[in-house]
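In structure tokens, the next block holds one chain alone, the form predicted on its own.
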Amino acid sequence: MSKKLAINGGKRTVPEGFERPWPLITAEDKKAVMDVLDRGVLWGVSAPEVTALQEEWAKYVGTRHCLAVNSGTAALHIALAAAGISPGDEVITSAFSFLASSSCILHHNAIPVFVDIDPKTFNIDPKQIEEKISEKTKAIIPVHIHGLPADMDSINRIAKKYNLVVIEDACQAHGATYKGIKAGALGDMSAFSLNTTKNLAGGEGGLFNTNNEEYSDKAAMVRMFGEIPQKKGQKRDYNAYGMGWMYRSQEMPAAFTRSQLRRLDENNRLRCKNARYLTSHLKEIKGIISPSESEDSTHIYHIYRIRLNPKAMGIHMGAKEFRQKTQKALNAEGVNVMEWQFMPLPGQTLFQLKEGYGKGCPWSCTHARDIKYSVEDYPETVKLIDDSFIMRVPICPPNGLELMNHYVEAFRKVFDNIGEVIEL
């Protein structure tokens, strides 16, 4: 191996080309979506394989009821109309996710209050939880956060405490367990994405899981124009009882879901062997902090965050800085590590400003009570954004452990030559 920086000049270690695209695509799964076109029953919500996917995922998870819907935040806000979130309540979710894990909340005129994260696990620390809540208060979202589960047992203690209901935002976490249960069952009512980048892939899509009837009868009503949905046989009135909007799924990524659901815990079993392959080597690299797992867990790697730690080496630099440069320098050794989200979810402009729908709504409702929203509020996940980056493709089958030891390799390089990679 070259020991010369590929940023200076010498060999790239990962070969170009080496990486493969995540999801991988078969002959199945091409059969599945042909299959919907040969049949001609292209949409509707009892529509075979919409029908299909929910019963499946329902059975995988092992919840009562499932409803297929067109985005993991279209089923995070059909939970929250479900559990009855009126204008002016408030949800707590955490202050690290993407946007839809609060934004969801802002759809149905509600007001999100971030928590800080515990920095081992990256979730909602509970123990920070108790102190946001207010006689507003009617839910908490949880977000298993790069698919490790959350510590459910203390947020659910939380929220019978104060009868609050629990809104699992499993979006990153298709087959993570918790104490022996998937995740999507651990609360009142939960929600997946099946967006292409996650470990269920489907294009585009989302998935609600409960065991409550009444949740998912009110979810089903949200989720098409506020009518209740007609059984077979019945004729639809056309008439809403209440609010509702087009969430419906269709059936050629329901059959392309049904399909990679079929290889999700082999997919999941093969990230896993992928990231612990990682950590086992990279953790002997001084400077790096690699991802820790929970006894009471099962993490699925969504996504690999690798933290840094320059002052275990000696280097006075601020954390930022350098992850700039060593993102930069395994970037050109071909290792594809990356950003994901550049600020705490309250850091967004959307809540600086406040705007909403206009004229501050829903902030400025009657029914809310004044919130502010600080960066500095949440000191974990600032630093955990400004001293880490992630892998989430090369860490996904058909990559191995061939691409692994390459990935190995470089991280060595450019770590064994960090003097160099600082003075950049």
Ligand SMILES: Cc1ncc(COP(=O)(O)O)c(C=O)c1O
Given for the second form:
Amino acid sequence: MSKKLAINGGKRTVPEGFERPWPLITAEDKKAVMDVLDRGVLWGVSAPEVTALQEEWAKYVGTRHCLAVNSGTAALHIALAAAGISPGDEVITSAFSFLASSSCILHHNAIPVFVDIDPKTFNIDPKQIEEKISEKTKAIIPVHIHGLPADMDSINRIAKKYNLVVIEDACQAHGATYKGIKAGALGDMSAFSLNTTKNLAGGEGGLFNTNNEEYSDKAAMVRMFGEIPQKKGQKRDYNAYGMGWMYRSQEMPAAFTRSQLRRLDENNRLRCKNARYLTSHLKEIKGIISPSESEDSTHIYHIYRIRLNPKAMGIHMGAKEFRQKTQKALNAEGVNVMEWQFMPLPGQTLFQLKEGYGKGCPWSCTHARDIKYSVEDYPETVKLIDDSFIMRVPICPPNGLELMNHYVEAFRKVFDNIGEVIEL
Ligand SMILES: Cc1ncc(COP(=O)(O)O)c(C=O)c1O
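Can you switch from the form predicted on its own and show the form predicted together with the named molecule instead?
In what comes next, the whole complex appears, and the chain from above leads the way.
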């Protein structure tokens, strides 16, 4: 093996074309979609694939109800609507997530309030939640980030104390568990994404889960124009009973998702195997902090995040600069590491400008309290984003230990030559 770094003209460690894409699409997946076309029923709230997906996902997660929608964002939004969130209400969520964990709050004219993360789990830090609660706070959206469940006992305890609704953002956590209970059944309502990058890939789509019939009925209305969905054999009355959107799912993605669902547990097991293999080797390399697991939870590794600590290697360079140089060197070796999120959510222009719907709404709404968003208020999130990068596709099956071995080799090569890397 060449010891000269690829970035300096050496041979790359990971052979070109070795990494396989996600998701693996099988003959069964194709047949499931073709069967829909052969059947000729492409849509409908009670259409067979959508109905079956809802039943199967409710059973898988362990909730009484499930509604299929057309995105994870829609699933979050109908949950907020079902919770009765109204203009000016405040909803607490994590500063470290994908935008939708917070934009769903704005979609319902409410005000996102962010909390910094626990630097070990990257999930919302429950110790910092209570200081953010005001008389306007109505709900908490914990995000099970990267596939590791948030500290739900602490979050549910706080929610009970202040009478808040808990909506799990489980968009990255299909099949993860906390104290033996599946993510998605740990709060009052939950939302999953079926975006192709997710552990359960459906092209695009979302799933909403709850044990509460009232929430489910309300969410079903919001999913479809504010109408009460007609039961089989009933006539549609074309009457909106309240505000609604068009968030219905459709038959082809539902059929594809059902087919992928049959392999979800096995795929999660293989991801874990890849992730743990990487961790067992990378933790031997000084300066690398691999992700931690917890005894209470199963991590389903939607994302594998690696933190770097240059100081531990005696390197006095800013964490961000060190990470960028290392990332460049690893990419040249064929290691697919990248950034995921460039700033805490409140740092995004949407929150800095606070223009929203125009005229400053919803922040300028008479029902709302003045809320300020300063990135400095989320130091752990800033640190994490600066000093870490992620892997997504490489740990997904059909990629296995052969690819992981190449990766370990590439990491060793780059870190053995770290002096050259920081000169870049
Ligand atoms: C944590 C989190 N929440 C919400 C979403 C939104 O899901 P979707 O893209 O299906 O709307 C995503 C997916 O990108 C996500 O990762």
